[in-house]
Structure formats: C-alpha cells, structure tokens
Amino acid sequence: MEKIFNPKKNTWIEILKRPTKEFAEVESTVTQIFSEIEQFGDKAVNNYTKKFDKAELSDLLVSEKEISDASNLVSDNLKEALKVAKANISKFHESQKVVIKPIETTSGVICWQETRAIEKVGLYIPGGSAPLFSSVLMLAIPAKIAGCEEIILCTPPDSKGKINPAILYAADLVGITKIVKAGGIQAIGALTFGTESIAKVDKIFGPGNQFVTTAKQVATKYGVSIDMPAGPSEMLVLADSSAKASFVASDLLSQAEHGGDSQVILVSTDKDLIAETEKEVEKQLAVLSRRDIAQLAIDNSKLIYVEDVDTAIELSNEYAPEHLIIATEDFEKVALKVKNAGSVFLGNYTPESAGDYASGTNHTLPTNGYTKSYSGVNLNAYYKTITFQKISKEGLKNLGSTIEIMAAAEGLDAHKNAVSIRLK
C-alpha cells in the first residue's frame, strides 16, 4: 500500500483517484450489447452468457425444481443465519415507512402526498467467484415491503448453467419466484428492453462491476431508472491512536477481497498505527482464500497520515466513500462532521461486514464518489411519491387572486382563465 504523509489539499483529488476505467471506455461495449439484445432478445442474451460465463442454456428462467432442490444444498447453519439477517433487514426497512398527513396551506386548500410502489423492478445479484446471496435480501426485502407488483432477479450462472444454491434459497426465503440466468451487461440490457422471457422493468437495482455500473447508466437513456451508480467496492477507515491495527487491517481486507478493482484507504493521525496496520495487512492477507484478488486491490490502496482529525474528516468527505469506518476515541463527535458517505460504522467494535450481512442496514451503496449526491438503497427507492390537492369553493376564493396575478405576470392567459372562470 502506498504511504502518503501530510498531503497538500491541492493534491487530494489526484491521490484519491479510484482505479476504475473511464465511462467512455466501457460505454461502447455496453452500447453494442444493448443493440443486439434490443434486436434479438433471448438469443442475444444466451449468446453473451455463453461468451462471458461459458454456459449454454436451454432456458433463461430458473425452474421451480431448481429452487426447491437448492434448499437441500444449503447448510442448516447458513439457513439460520439468513433468517436472522432477514429479520433484522426487514425490521430496519419497515421502520422507514412514513405517513404524511394532509396539510391545509390556506383555508380551504388541502395538500398531501402519497406513495405508490414502482410496479416492475429488476434486481441484479453479482455471481462469479463470490456470489452475493446477501444482496438478494438487501434488494428483495424492501421491494416486498414496498409492494412492487413484479420483481425479477437476474444473476449469472456458472459454466454448467447452475445458480449458486444460496442465492436461490435466499430468493425463495423472501418470496422471489422469477429468477433469470443472466449476468453482466446482458442482464441489464434484458431488463432495459425486455425479451421473450424477461419483462422490461421500470427500475433496476443492484451492485456490480464497472461493466454492470456503466450498463445501468446507459439504461437510463432508454427510460429505465436505476437505484444509483454502484460499482467496485471501496472503504475509508478514519482512525486515531485508539484504534486497533488488527481490526483496521481486517476491515481493509474485507473490502479488498471483493475484487481487484476495489480500493481501501486508511487515514490516520497516528504514524505508529499506520506502520502496525501495514504489517497486519500483510499477515492477514497471507492466509486469505482470495489473497490474489485482495492483493490487487491492496496494490491500488493508500495509507495516509494527517496531523489532526478535522483534516482527516475533510479528506474523507472529499473522497466520499461507499463505506466509512470511524475508529477514533470521540467517534460520535467526529460522525457529526460526516457529509459524504454511503454507510458509516462507528467505533472499534462495528465491523463493516456487519452492515454487509445482518445488522439491518442496506449494503447496496453508491461508489466512486457518488455519495456526494446519491443515497444507498432504502425503502423510498422502491416508491414514487405523488402529490394530491383538494380545493373548496372558499379555498379558491382565498387563493385565486394570487394565482391570477402570478399567471398574468408570466403571460400565461389560459392559466389565469382556469381560475377566473371558476371565480365568476
């Protein structure tokens, strides 16, 4: 990991760059695949699944038998863990329901808003070397709570055309029945345009690599909304002398093992902690099953020393991390200064992996600096908000002249007449 001491502010943007490809580099590939899916549907999805996942499929949809068989392939311990996680995630997202009462803005003028669930949503679940069955819970549970009518889950198959049984069990646990064997750009394309087997959706959710992230962004050009740009995983740990090097190293590596294009950063006010953490990273890395992948991420990562916590939090806000761990003596005070972060973990005993799996918060979060303007997945992401208003005769008399004056000033006579004709 590169060590940097007291970087000047005018160098922050450069040293905090992510190790990702530029959007334009990936967009041409996405556009080509999208074009073929729009034209050829299932056939194009199958062709790209064969090309990228080495799987030849007779049917894109997972059968009921495959779903029921998966239960026998998942250990009882994992089943129980998933049930505990489901309960916590459900509890946290249920608490996000908000009822807004009607308000009388002027005597006789009543306004309110109501939510309606997005009808058709697509959930993307990464597969490959680390199938994220936990993402099934994170995306499907709020979709179910919100009341989305159609929920389609896409996830890549292995070379034998099989879906990881834990993904299928998790989907069954939360009541998802339509599961598509498709990953990457072709899955996002299928959800964007619809095919013979896959319905076009209104909004796409889920994390993924740079190609999936770019595909989601391109999908917005075709009238499909997305949760957020959520690409390669990243973390920033802000720590002082009260932090434990072994804890910090374990957290850094927990994100590094997601993929070679992940990035982790330690910003600390303690040079000794930086040195000890570097040693701990090497020690813990050596025994990881995904050490080769984690090593690639560690090579792109930084150890940064700054002189005070205020500078550290300012630097963190500039980086705008997906995950932020604050391991300082006065972490609650420091947390008040957080402006940009996807999810924040406070104190030495709050590992980021708690949020990834079972504490209850959602782990689908914006990356690549998008926490400056995007939020992580929450219940509201599955809703549309519609405003309503009801005006009585008396209410229109009270408000009418205000509307007439403003409409006339804008030169919109028909707007003014819509009120005037009623008042007469």
The other form holds:
There are 2 protein chains.
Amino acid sequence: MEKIFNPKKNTWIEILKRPTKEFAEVESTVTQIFSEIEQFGDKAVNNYTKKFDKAELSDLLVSEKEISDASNLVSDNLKEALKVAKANISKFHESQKVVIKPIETTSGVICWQETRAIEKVGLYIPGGSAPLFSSVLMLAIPAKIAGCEEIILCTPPDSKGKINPAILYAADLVGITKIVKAGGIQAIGALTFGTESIAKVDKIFGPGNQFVTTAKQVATKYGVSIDMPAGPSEMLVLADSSAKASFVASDLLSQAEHGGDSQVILVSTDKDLIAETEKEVEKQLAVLSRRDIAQLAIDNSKLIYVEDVDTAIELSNEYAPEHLIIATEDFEKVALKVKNAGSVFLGNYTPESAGDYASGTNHTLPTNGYTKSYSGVNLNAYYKTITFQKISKEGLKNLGSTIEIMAAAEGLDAHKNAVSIRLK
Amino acid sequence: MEKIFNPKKNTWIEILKRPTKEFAEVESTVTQIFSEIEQFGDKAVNNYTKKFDKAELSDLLVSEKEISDASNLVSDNLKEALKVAKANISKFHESQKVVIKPIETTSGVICWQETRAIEKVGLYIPGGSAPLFSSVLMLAIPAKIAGCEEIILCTPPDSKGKINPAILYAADLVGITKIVKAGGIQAIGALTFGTESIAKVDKIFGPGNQFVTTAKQVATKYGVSIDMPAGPSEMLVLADSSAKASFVASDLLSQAEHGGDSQVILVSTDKDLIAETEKEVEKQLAVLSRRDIAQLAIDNSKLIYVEDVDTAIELSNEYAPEHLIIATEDFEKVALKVKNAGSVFLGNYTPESAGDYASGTNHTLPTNGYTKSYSGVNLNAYYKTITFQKISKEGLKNLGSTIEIMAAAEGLDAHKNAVSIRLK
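How about the form predicted in complex with a further copy of the same chain, since we already have the form predicted alone?
Below is the whole assembly, all chains and molecules, this chain first.
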C-alpha cells in the first residue's frame, strides 16, 4: 500500500486519479451488437448468449417452475436475512415519498409538482463470480414502491442456461415476474430496442462491467435513460485516533474484494493508525477466500496522512468517493462538511457492508467521481417529476402584462398573443 | 394541418413519430472541436467563435462595464417584468426544498438522505433570432437557491462581440457574475474540459440546437453530467367542447413560432372545435412577425379527433409531450391521468406562455418523448442526494447476522468480516 504524508494540495488531483477506461474501443463492439439486436431481436440476443455465456437457451424468460424450484435451493437462514433486508430497504425507500405542496406564486396562479412512476424499467443484475441477489433487492424494491408498470430483470445465465437460485428467490420475494436470461451488451440492447420477448424500456438501472457500462451509455443515444454511468467500486475511510485499525482494515478489505480494479483509500490524521491498519490489512487479507482479487486492489490503494480533519474532508470531497466511512470522534460535525459522496457511514459501528445489504440505504451508487453530480439510486430515480399550473381568469389578469412584455422583448408575438386574446 | 379521425391504436406510434435527428454526423464534428479545446483551451474556443459567430474577441468574459452598460439599454417595463418573473420562479423553486426525514429501519440503525448543491454548473443560453433572457432566469435561479458555488453562463456573442443587453441584465438580476462569450460546441467543450478562463464544470444545463445537444451528449463521456437531451420544442393540446378555438389556436401558434421543427398537436373530442381551430390558426398566423417559421411548424402539425377524453389522454401519454394543455370541462380529473408530460397547463386561462415566462414553473423541459423518463429542470437538478447511515453498537448486534448471512451467500467474506470483527 502506498503511503503518502501531507501531500500538497496541487498534487491531490494526481494522487486521487482513477485508472482510465477505454470507452472508444468497447463502443464499436456495442454498436455492432446493438444493430444486430435492432434487426433480429431475440435471435441476436440468443446468439450472443451462446457466444459469451456458452449457454443455448430454448426460452429467454425464466419459467414459473424455475422460480418455484429455486425456493427449495435457498437456505432458510438466507431467506430470513433477505426478508429483513427487504423490510429495511422498503422502509427507507418508502420514507422518500415526496409531498405535493402547491404554491400560489401570484394571486390566482397556482403551481405544483407531481411525481409519476417511469412506466417501463429494465434492471440489470451482473453474473460472474458472486451472485448479487442483494442488487435485486436494491433495484426492484424502489421500482415496486414507485409503481413502475413493467419491470424487466435481466441477468446472464450460466453455461447450463440457469440463473442462481438466490437471485430468482430474491426477485420472487419482491414481486418481479419477468426475468430474462441475458447479460452483457445483448441484455442492454434488448432493453433498448425491445425484442419479441422483451419490451423496450424507458430507463435502465444496474451495475455491470465495462461492456455493460458502455452499452448503457450508448443506449442513451436511442431514447433510453440510465441510472448513472457505473464503474469499479471504491471507498474512502476518513479516520482519526478514535478509529480502530482492525475495523478500518476490515472495511478497506470489504471494498477491495469486489474486484482487482476496486479502489480503497485511507485518509487519517493519525500516523499510528495508518501503520496499524497496514499490518491489520495484511493479517486479515491472508485468510480471505477472495484474497487474490483483494490483493490486487490493495496494491493500488493509498494510505494518506494529513494534519487535520478539515484537510481530510477537503481531500475526500475532491476524490468524491462512492462510499465514505467517517470514523472520527466528532463524526456528526464532519458529516456536515461532506460535499461529494454516494453513501456515508458514520462512526465505528457502521461498516460499509451494512449499506451493501441491509441498513436500508441503496447500494447502487455513482463511482469514478460522478458523486459530484449524480445521486445514487433512490425512489426518485424511478419517478419523473411533472410540473402543473392552473391560472384563473383573475390570475391571468394579474400576471398577463408581465408575460406580454417579456414575450414581446424576446420577439415572440404568438406567445404574447396567447395571453392578449384571453384578456380581451 | 393534417386532420386524423379516430386513429386506430396500432397506428398511434406512426402518427406520433417525431422527425429523426442525425446524431452520428454531428458527433464527429463535436469530437474534433472537443479535442482542440482540450489541447489549446481559450485559443481554440476563440478560433471557433471567430469561425461560427464571426466575432473576434479580446476577452472571453463579459466585463463589469458591459453589464452596467446593459442596464441602460433595457426598458423599465421589461426590468419590472423580469423582477415579477424572478419572484415567481424563486417562490416555486424555493418550495421544492426537501425535508430530511431520518428513519430508524432497525432499532439502532438510522438512515437518511441529505442534498448537497452540485459545486460547479455551466448554464447554456442559445443565441440566434430571439434573445432568450427568460432561460437565464430559469437556469440561474434554481442554481442560486441550491447554492452552487460556481455558476458559469455561456452564450454566443454577435458578430461585434456583444451579448444582448436583456440577457446581461437578467444574469445580473439573479446574481450571475461569470458570463462567457462562447456558444455552440465550443462553449460545451470549454465547460467540459475547462480552459484558462473557464472552469471545468460538473453539470451542464440549457437548451440548444442539434450541435449543442450532441455536444452535451458527448460531454457525458468525459465525466460531466447534463440536465437532459434537448430537442425541438413541442406541445399537445387536449381539448373538449368547453375549449375556445381562438385560445387553442393561439397556444398552437405560440409553440409553432419557436422553430420550423417545432411540433404542435391538437387532440379533441369535438369535431367543430377542430374545424374552428384550423380557421383560427390561419387567421392569427397571418399577422405574426414570425409567420414564416410558424407556418413551417403548422404544416407538420396534426389535428386528431378521438371519441372520448380517456382515449385522448392515453394518446397524449403515448406521445409524452413537453407541454400539455388540458382544456376540458373536468381538467382536474384528466390531470390525474397524465403519465408522461413535462409541464401541464390546466383550463382555459392557463396559456403555455405563462409557464415560459412567469408562472413560476421551469420552462427547461424534456422533449422528443424523454418525458417518459426525465424530469424538467427543477431545484433537484442542481443537487445530488447523499445517503447517510449511523449504526450504534446495539444496532449492529440487531442487524449483524442478516449482513453476515447475505455476505457469506454472495461469497464475500471480507464483507462478512467487517461485521464479525466489530461484534467480537
């Protein structure tokens, strides 16, 4: 782990640089696959599933039998845990419902906002080494609360054409009925253009590797919106002498085990904590089942010493981490100074993994510095907001001349006339 | 105007089709200009301003003197109107502030959301035939309310290097101090990469032609986010026999005068209203200063008869208009059935131009069907939402096993360990 002491401010951007991605290279592959899906629909999706996932499918959709079979393959323990997680995630996302407050801006002129669910959404759940059933809960629960009419979940099958039972169980638990066996670029393409068995959606959600991420970005050219551009997971721990090295190390490692390209940074005002954390990381790492992956991420990680907590939070805001743990004595005060972060974990007993699974917050968060302008997935991500206005005859009399003067000054006569003709 | 009676549902998509845009062609121009700006900064911006706007600039930034001079060139009438509009827009956007509601999802586990202003935002105001000072108010007022730290307004100069005084006055009125004389692709490029005199921003807002729109979309590849993909303006009027043909015609024309590519659609349950509106359009059009532009849009517009209001609103939801006027007897009931629209105008005395200028709602709205998944610009567009969680020792005891079981089942030992080590 690279240790950096008191870095000068003009070096921060360089120190905090993330590895670059090659967007252009992947983009031409995406464009090619998209054009085949647009033309040939399900057939093209199946061809790519055969090519990339080595699976030959008779049906793109998961059957009811597969879902009921899955339930028998999931342990009671895990079922119970999923129910607790579901309850907490539901509670937190329910609490995000907005209240409509009509405002009378001028006498007789009433304005307000209303939210409406996005009608058709696609949820992407990656395959790969870990079956991310937790992401099923995170993406589907707010979609159900918002009331999206069509929710389509895509996830790649294994080479036998099967989906992990825990993913199927989680989907069933939250009421998802349409599960498509497709992953990668072909899944995003199917959701973008629609095929015989998959509806064209309005918005695509979910994490994925660089192929999925690029495909989502390209999809925005075709009238689909996306939750956010995703990237490798990352965490910054901000700690003073009140933090415990063993806890900090366990948090850094929980992020590091996601992938070799994950990034973890410790910023601390305590040199001893830095030294102890480094030792603890080594100790805990040795016994992890995913130690090879975690080691790669740890090799790229940084331990940064700064003189005070104010500098530490400023540096964190510059990095704009996906996950931010604040383990300082006065964490409540430091929290107020957070400008850019996806999800923040306060104090010594709030591990990041709590947010990954069950505290109730969403774990689908912006990475790669995008927390500077994007929010994580929340209830609002499944809604769009529509403004309404209702003006009485009296109200138009009050506001009319303002509109007429401005319209005339912009040279837009017809805009003016729409008022004048009503006031006559 | 094309008249369509009782179209079958399977023809709706075809009838409601918008003209397609050529994204790919413009994209290569954008990429070229962006790469020059990334390399040569201000110099490249100035070169393109000379090329496209025919202006040779000594300074990219508007000076204080230019702003104070502008005030003398704006009529008192217009100043007063701008102040009324500012007050209403401010009131409505202030009312959109969210309340933080912490939730205890499990005993000892507290979760909440907080909003933070996006630090650096770029606001784009098009040049061209109409000086859109109203867009200055619409984009800058919520940015100021949100508390964005750096707000940069870009707008193209005329061939003498000047900006319209009403735009400068409006910017000054709402407290914008940094105004850049740059438009088109070069302005978006400067905001994306930053130059000597323009800061790299986190998010770009504002309308524009297809060059600006494509540039904004390309900018998202470089870590910048955007308000929405913009397109030609559009309106759908949903009217029954309670509507007045002259009012409806004035609204259709106010939309049509924006540009030859604007789209206006009347959907009505009253054949007489359709016939009268057509006559009224002809009559009112004849005396408009922008009649040539409006005529082009009117030529492409549609008058659609359907048998009942339910069918009308269903058709409107399929079209997903930017602006929707509901002029029916029971407009309150119909409003509840709106699924997709940017801004909705209720009753006979709520012309769309009220929302363009002064009702208080924002006129920066999604077009081209994007109201299916995007919101218009509102206060929320200048914030990102950060989730926080704070777990007590007791709370972690309550939730710990849920996290441990799920982490283990996803094969993520280190995630489990971050809990186990704390519970020891």
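Numbering follows the first chain given and starts at 1. Think of the rigid core as the biggest set of C-alphas that the two forms share within 1.5 Å after superposition. The structure presented is a predicted model; accordingly, all values stated were derived computationally and were not measured.
Relative to the superposed core, D356 undergoes a C-alpha shift smaller than 2 Å between the two forms.
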